[in-house]
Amino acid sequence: MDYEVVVVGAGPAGCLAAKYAAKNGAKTLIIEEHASIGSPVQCAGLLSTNAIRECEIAPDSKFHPIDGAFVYAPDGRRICISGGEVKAYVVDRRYIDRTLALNAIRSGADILMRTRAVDMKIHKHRRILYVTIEGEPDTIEADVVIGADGVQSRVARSAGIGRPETVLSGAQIETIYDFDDARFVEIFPGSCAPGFFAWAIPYQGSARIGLAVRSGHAWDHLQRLLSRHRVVSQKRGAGITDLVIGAIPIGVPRRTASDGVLITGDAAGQVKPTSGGGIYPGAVCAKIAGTVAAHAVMDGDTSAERLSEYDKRWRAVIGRELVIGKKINEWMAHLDDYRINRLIEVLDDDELLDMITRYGDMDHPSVVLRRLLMNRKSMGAFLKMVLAR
């Protein structure tokens, strides 16, 4: 088989690269290791507003709307964070990958389900995707090869292309919960899942119960949060319809391209590191991705110094919010339930929870860190926080 551009891995980022490389004119294939799109599902499912808007789906009642967040402090102390609109939407993954899939072969590109790359080579200047079909081996020749294959990218060990700089082990369930609001999810930050955070999830009667944590195994982290945590213990349900056992990175390798190679989503860490939300940094790049490999395909030139203009391009885009999120992830992490009690009484103040709600962005964290940080109220408060101990 012979292709112009080749994607691995048919979740939103590959799709929607393949999407753009098949619009911008290039021969574009899709191979996808499983046997259905959208499964295995690894994902919370809550994607903001912007991230429908970069998928270019529509919302219908498939959608459940969600207008803000209560963030619970490990004392038990819960603020309010409301949009005062729609903010983001909690959705059935496989339905989302499916439409994005199809949007894909709308637009000219082909699909191989049951298709896996095992590893790549360079031959005169194109690249050579050994894989498996149906488990019989056979061969792709491309000229760019695009990694959208997750954490483990196998695109980006074959072309030498670094990894993302921390991944942070994530377990959810689904079960029954009693939401005071199920328009609110509801967050949990604190040694209930060290160095990140926990989370229940509204979603057309039921709820998605996860945390991810940056050291240990999430599943038994999360044993402990449901059967031992002073609110989630005694909020949900008893069974259990639903285990997701998934992987979070955080921080982008050095460069995302390389000789006739382009990683795009998880595969390249183009993850929010404040929410582990990786749909719309990763559809944002995804386009830039499959665009800039069109381009490349048609000018003749694939090399690495033709395709770090996509590299150039998404950090512009994206680079200073993953940047300052990682940031924020990092100073987060090392907090303990004593100083986020704190942080918690700090913000729960109306002045400050009025500006998170008129300034607050899920893909945006700068717009409110910079508001907070020119406040002198919660800037002092912080500092006093930050110093206590």
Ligand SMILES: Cc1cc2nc3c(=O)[nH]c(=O)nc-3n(C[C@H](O)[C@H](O)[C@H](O)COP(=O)(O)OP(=O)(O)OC[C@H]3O[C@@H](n4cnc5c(N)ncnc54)[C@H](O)[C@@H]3O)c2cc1C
Contents of the next structure:
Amino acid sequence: MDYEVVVVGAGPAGCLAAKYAAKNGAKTLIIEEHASIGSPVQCAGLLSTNAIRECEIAPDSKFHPIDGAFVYAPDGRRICISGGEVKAYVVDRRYIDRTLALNAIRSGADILMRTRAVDMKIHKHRRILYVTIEGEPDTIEADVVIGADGVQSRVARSAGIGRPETVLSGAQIETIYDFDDARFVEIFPGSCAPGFFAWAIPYQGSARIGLAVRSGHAWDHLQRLLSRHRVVSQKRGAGITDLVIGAIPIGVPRRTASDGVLITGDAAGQVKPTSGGGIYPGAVCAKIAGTVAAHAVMDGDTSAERLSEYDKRWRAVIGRELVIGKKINEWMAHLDDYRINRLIEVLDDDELLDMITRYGDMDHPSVVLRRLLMNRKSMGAFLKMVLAR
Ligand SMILES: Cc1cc2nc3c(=O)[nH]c(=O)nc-3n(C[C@H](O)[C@H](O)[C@H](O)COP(=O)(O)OP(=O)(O)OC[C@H]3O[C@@H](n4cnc5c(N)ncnc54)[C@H](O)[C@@H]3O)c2cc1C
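Switch from the form predicted on its own, shown above, to the form predicted together with the named molecule and output its structure.
Shown next: the complete complex, the earlier chain at its head.
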């Protein structure tokens, strides 16, 4: 088999990269190791309105609208961040992934299921992908390979491209939960989820309750959250209808392009470090990857230098936000419960909550951070909080 662009992985990033490679004139193939698109699901399905737009999918009546969030301090105090309008949707990831795959096919990409990339080599300026198709060894030649093969990216490893700096471990169940308002997600920072946070996300009468942690086993922490957390243990119902275990990369590698290879999505650590959300940044970057790959093929130059245009372009659009998000994530990861209680206490102020509501943006946290840092009241309170005890 011979293609101009081969995309490894039919997740959201892979399907969007393939759509844009095909749309820009490249003969494109997606390979996916699983037998069906979108499963197993490793996602809470919370997508900002920006993310839905970037995925080029129209909101569906089955999407569950979200207007805001309740953030609970470890001591039980909670603040409400609400925009009074739909900020995000909770979706069925299988539906999203399958729609994106169909859109890629409609744009001209081919797709091969049960096809796993196992290795990759360069031969006469072309990439040779060693694959198994339904278990049988085979090869596929390509001018450019786009690795959209998730956090454990084999393509990134084969191409000698760096890996995400940190990988969080995540776990989530689906169950019944007594939401005060089913248009609000609930967020629980603190020692219940060391280094990150826990969440309860409403979806059509049930809840996705999960967490991610920097160290230790997410599943152990989740069991403790469900049985002992002062809020979650009281609001959850009995029974579990679904279980998700997965990894969340934090921190992008120094380069995401090499000779004949680009990496995108989770494979490139293109995930918001403040929330673990990967669909929005992955979509933004994957579309650039597909476009640059196709143009490079048309120009007959798929060298690392030519493909580094991808690296420059995605960093110009979203790189700064990911760097600032990582700094926020690292700062939050070092706060103990006492300081998180003080932080929520500081933020529980009409003026500051109004500012967060007005400028808060799930995908661009730097906007509200800048406002808070410029505000004398919040800066004074933050300093007091940091110096406390
Ligand atoms: C518990 C949890 C909750 C999350 N919740 C959210 C959320 O609410 N909102 C959000 O935006 N993000 C969320 N995320 C992150 C989000 O799921 C990922 O960022 C997103 O799926 C990344 O998309 P991707 O296309 O880069 O990779 P993936 O979705 O991982 O897709 C990679 C694809 O590549 C295939 N593949 C892998 N290796 C090979 C190979 N060698 N050969 C062929 N195919 C291969 C895989 O089968 C898979 O289909 C969550 C993550 C976790 C773990």
